[in-house]
Amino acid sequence: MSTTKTYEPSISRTEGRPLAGGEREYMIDVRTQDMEVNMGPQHPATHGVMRVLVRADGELITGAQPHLGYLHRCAEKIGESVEWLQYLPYTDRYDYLAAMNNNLGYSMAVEKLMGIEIPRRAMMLRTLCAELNRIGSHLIAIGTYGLDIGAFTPFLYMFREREWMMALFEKICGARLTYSYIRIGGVFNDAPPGWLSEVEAFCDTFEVKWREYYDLLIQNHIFVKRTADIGVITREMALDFGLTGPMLRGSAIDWDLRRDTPYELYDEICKDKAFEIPLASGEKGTLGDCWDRAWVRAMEMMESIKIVRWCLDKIEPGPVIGDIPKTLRIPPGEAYVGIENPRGELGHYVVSDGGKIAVRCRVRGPSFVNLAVLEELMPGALLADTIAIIGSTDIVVGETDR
């Protein structure tokens, strides 16, 4: 932290009441103004490249604004200069922690423009692969949550079934961070031969541990006290600033894309009723608060299993790819798409006039949107609480900036 010098005591001295032996008590009048402290750009608990601005009276909060840019690629304006194709990797450097998220968004998109079927077997894998990389990235969120106030332990634990499923994405495409896996038309390739029967051993032994860092760190006395009742998103506050994912579930607004506006196999997975949507309900202090937002994302997981092991009981062999050209002309249109990425809805829009660049190609981060409400949320807050706030939010800085 660095700190910019704004203490200017203006000082004028007012003559008193008369003390004994003929002297004169003179009153001092000291006036200050609140002082600014930069939180970043280089400070760990920003989980990135992000400055928040915080003007503080005292230990007491009185504003706070994000800036944002320090990781800027120009990564949209780079989909409107390369093939459809090619742009696929740099959907990878959003949210690096949900890239295979990423993937599928940006495919399905063009996929709507061009109006092609997947193979059924293509979309099994898709969304196995999306549940466990939300898996992944609720772990770090989580893991560094409590990292940032105070309690290690359970940062080492998570990252050791995270190490697992990045091992599982390396052995079905090659990366452990940036997959490229979900292509335009199915996935890049098959799963390899006891691929599906280490992803159920991972399910098995998951369920396990979970319950290990719920008693661990979510249960824990010191992590309730730090979070609950602390940074209260109402559900007012929460539609204000279009907030999505844990951040508005955690408000209790029952809204979540892969079953309000179904895509992939989710639509057949929820008339199996195969998960839930966990809704906060303010059990540890105020509805909305940092606790309940870490509750939702740690329900999430377990929720996310029950999606895998549902893809692994209806997969079936065929093929994994549909039939489109090697060099791609997407027809001319339009097209939306918005999933459930683990941080909220993040959506593509794409435009073609028939040629083999996009015309427009537009990103709606949820990263950048939620990041928005600290402006409202911190002031009142204490100094101290400003890292559960931020980390409540559960940013990645390459998803704000892009």
Partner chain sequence: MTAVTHYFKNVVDSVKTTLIGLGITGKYLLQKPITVQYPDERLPIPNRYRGIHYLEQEKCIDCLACARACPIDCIEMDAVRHGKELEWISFTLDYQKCMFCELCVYPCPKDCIHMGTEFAFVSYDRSEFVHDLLSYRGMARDAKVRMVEAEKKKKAKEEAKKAKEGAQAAVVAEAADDEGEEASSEDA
Given for the second form:
Amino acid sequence: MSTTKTYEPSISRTEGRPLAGGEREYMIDVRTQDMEVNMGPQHPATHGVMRVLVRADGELITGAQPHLGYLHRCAEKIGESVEWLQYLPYTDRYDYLAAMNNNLGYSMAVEKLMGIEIPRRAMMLRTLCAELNRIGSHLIAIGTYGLDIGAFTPFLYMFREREWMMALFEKICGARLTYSYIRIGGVFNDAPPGWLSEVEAFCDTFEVKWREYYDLLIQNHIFVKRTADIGVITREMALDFGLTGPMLRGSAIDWDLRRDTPYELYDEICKDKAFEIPLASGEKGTLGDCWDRAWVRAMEMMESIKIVRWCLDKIEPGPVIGDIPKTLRIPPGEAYVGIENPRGELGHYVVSDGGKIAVRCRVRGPSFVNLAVLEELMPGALLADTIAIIGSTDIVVGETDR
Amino acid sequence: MGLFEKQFEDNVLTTNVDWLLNWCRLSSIWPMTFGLACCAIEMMAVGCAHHDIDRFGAGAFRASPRQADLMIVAGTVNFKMAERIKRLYDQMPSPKYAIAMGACATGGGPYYKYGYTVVKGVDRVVPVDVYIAGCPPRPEALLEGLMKLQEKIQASSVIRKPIHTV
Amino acid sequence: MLTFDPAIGFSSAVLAVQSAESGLKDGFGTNAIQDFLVGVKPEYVPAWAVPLTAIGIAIGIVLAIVSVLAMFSTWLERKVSGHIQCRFGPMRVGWHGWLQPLADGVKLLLKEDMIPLGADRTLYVIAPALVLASLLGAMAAFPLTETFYFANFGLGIFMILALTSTTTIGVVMAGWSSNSKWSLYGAMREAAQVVAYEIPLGISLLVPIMVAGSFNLIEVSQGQGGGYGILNWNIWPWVNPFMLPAFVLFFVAILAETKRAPFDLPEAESELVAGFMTEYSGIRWSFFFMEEYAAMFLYCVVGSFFFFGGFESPVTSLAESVGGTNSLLHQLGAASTIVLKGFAGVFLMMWLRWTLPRVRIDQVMTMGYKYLTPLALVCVLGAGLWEAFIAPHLWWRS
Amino acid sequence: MNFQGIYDRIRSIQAPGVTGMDEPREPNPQDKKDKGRSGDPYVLVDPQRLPEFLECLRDDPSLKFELMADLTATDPSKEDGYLWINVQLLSLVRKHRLAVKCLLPKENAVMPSSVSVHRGAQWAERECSEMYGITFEGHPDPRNILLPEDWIGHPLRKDYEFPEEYHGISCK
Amino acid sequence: MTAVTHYFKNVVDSVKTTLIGLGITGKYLLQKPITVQYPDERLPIPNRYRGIHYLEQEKCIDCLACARACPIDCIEMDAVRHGKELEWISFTLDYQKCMFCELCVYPCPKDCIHMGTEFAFVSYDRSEFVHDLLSYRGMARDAKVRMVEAEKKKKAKEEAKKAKEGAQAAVVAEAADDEGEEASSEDA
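Please show me the structure of the same protein in the form predicted in complex with its partner chain, now that we have looked at it in the form predicted alone.
Below: every chain and molecule of the assembly, starting with the one above.
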């Protein structure tokens, strides 16, 4: 069928794979029967329960097909079955690494339908929590990426800081992973006394520790060699597949929803030039390779720290939630809100008919879209590279399957 | 071991041997690297520095079910995954244990009502030894569940005749 | 449940007997056990029974040493990894978890013995035994002191290298017979990797061999004596400046030989589930990791013999000066020195393992063939030139 | 560019398949039943010409909707005879968004696939087709993506009935 | 970059970054671990922690607001009303379903259901997870007293009312008589 576009295959099988510095490694052209290997659903490197059916010629991958749905939890059906507010805890659970961002996206979509303003302190707390959660999510992304590559220890170091972050969230909302903190119309609880200074202490320590991760993992020569020149996503490919987030910026496409379609307080933050958007430059290999994506994530953590500091600087006392009725009746209409999740554009498309229950509650999961590029990246890679490529897409299976 | 298994009457010697063997088993419960959903993150947290499940001798997460003793079902099980879970459980050599971590694995959890693909409790697929409530449970709760499992192992009989015959 | 593989006993016995016998025939040193047995031998025991008994005892001791080594190493590994990662490691099983390996061992013995349905049963059963047995054979060539050893060969290091290489056959057998794709990948990787790294391993060892002028471990150690037990170690640049790079190459090569991170590709957990031992469970599986830890120790001991003075240390030289040569004190000093040096090497390997990511298979090959082998050759060339033209003129080398 | 500008441009380049547009409006104070409409404005497109429309918008130099953010469907109610196909477009260069909506009759839910225009639509269409029973003609890989292959029914349709059991595992 | 410099750069880079890495991990090797040894030491649980629920049963009025707010219907309550007092039969929370979202806490008009800091709830049997939040069944003693009193009061009130009504009736009758008398007198 000619409906799919074909790209120039990045590596032809007889020519061998290009290596850094112009070296070229040649595979001996002995053809044997291809082997089909099932990677997953239970496999240490598939980030949960994804299954990749890999066709391999020895160690060389000739084709790969991701199979999803091992964690399909009917989130959209539930969105059409429970009340508006009752759906909020479920938004925590599809992207469980960035629950704050999910809460934010869903709340913003509903608020857009309601057409309400939310108090400024609530916005501050929302931004702060979302950025903190972005740090936590990237910590896991890079940590598990290191784990996939074989470096066990950085993962534990990163979890140590994440644990601290989770303790902070626990203090403000009472849960470690599934926060349900950002509610429709604001946030549901003001920060407890002393919490903001604890966040500041976290930022101070994190900046020191970040350097360690950077030296220990991102700049490690073996890590660089394992990830550079692997899984190269070109600009055209990125746009064609609709990639977003660090995947896009890893291919040096300057796009960040926080800056380009500002929501919440990001307008002001951008005006203050409080943060910048790291763009990959292909420093260690080809532009758009796995290392670039990992690097973008690592740099984004520091940018998030800057935003958190901006919020801590500007935050003022005030109310944290608007006047919201107990049973929400949302005016009819439909709205799509895309926010910058740690993994890319998290879109919520909600349709209301004026009742207590949504008509449609679509979640555009960034990892679902980002994962589609896998089929394109795999052929030509080695078996070990498949892990590096899957890891660099930073998927959360809860979100791909929803 | 097959020769000696569950053959002997209760006496001082067999009781002590049983105690020792059970102690060895409970001191080295190796879980399988097998995370499903949100609870898997808390399961990872248990392995990490703050909680450190390795203190109990249970920190050697094995990727292969053949070398694992414990399956921590950490997350929602749906129909597509249920068959795989059954297979993984069958691949583990006995004695093997399963912990249902969190509400989803225990009884469908938040997806009980509208989750059309969700298995309402992993015990419909594999036998479960210990259930842990929470969504997701704190890492400490998982440690608590592990200790509960250790109690259960300590009470089991290895070379003695089982007390309760079913 | 509890199984005892006749294969393990048999093959290890054969190999160890052969090694020990050849050692005796060699007539190079006297066997401490045999000396002892001759001393206590009652009149009515025929003379030919003495060496046989000595061999039996030697096999028992080697087995015990290997299992104790493996147990201690697993404990050490878990503690080292724990503390590197800001956690404790085993704490609740005995004091600081020192009973942990015992619990693990008994539990593995008690596990169900599984053979997958599609597996080649014979090969599947033999493979772990062969892996462990070849290592037991190699262990026979490891002298604990200058006079206490099981077999003393003129070509001791060759014996060790040759026997440890045979583990590859066991690993490939394990991978093939398991009837699992992951196992097959692991086995093929192991075969490629070990073959690639035998070369730089052997070549880099040529440097100290050239300096010492011997293949015998004890002689190499004796050659580094004097200088307060530390100044004459081969590793120092004033002995031979090419020794340090040769040691680095040697260390990288033994990392690859023992399948340790960053070269743990045959069992790469995040890629191949558990590599060649994916399908193994219980006690059979434990043979593989016993082999791994014992091999680590053995290679590190070899490294300390050839680069770090062997038995020589300030402690040994002090003990020698206090108690005299071949006194019990001196023997104790020498034994503890070599064991400590071995474990220092093991510790370094663990430290590296918990620091570095894993390399890819083509990079392993590239590294072996393109980097280690040429550099090792350069080292050998340089060391040879140094030995031929410069070393004779150095007053401290005379 | 705001929505009006985009719509004018679409009109002026005569993008294929456009049938209309809808914008949010205030409720009519006279008519109590009319609650108005809030949210996003959207362009109505004929589903049979959606790929051409998307291609036109992608290639137009002043619109440049080169990234398809989302493609999904909606079943407004049991009684309604139409499914909606909702497409969210994004232009990275011009920094604007556009919501596109198609009305697809439920009886004959067949429409051409957009994979030839945006490859990102591939998985989204697979999801749509299993969840709503829409057939995308010309889709290169029309299998179920989230649900098992032998799943019966289209779960996100409003008239979907939950299964009693699946492969011997009870659902209740 | 020529192949030669590339070759040596690779060697130098790998040795350098390995040493840096060893330095970082070695630093932590010598530091004290940060592990909290759980059963012996415990991390402080913040006040807002969303753990196992507890109920201030005396305040509860069986209004079902929490049950309605629950997205998964895991709260079930049953009580018999005796006037204002409640005779409790059950108030169960199903932890096989509960997702600790705290949505049940806010709608409560009497502020009587809370989430505690208790988190460890493990069991060999999942039916134990249908957790009864009641601290007592039936009626509280003071509630009984109050009920009896209320009944007494009610009776007394009724009696009083009856008496009053009787008296009123009498008064009305008297008044009517008076009126009649008056009227008759007027008439007369």
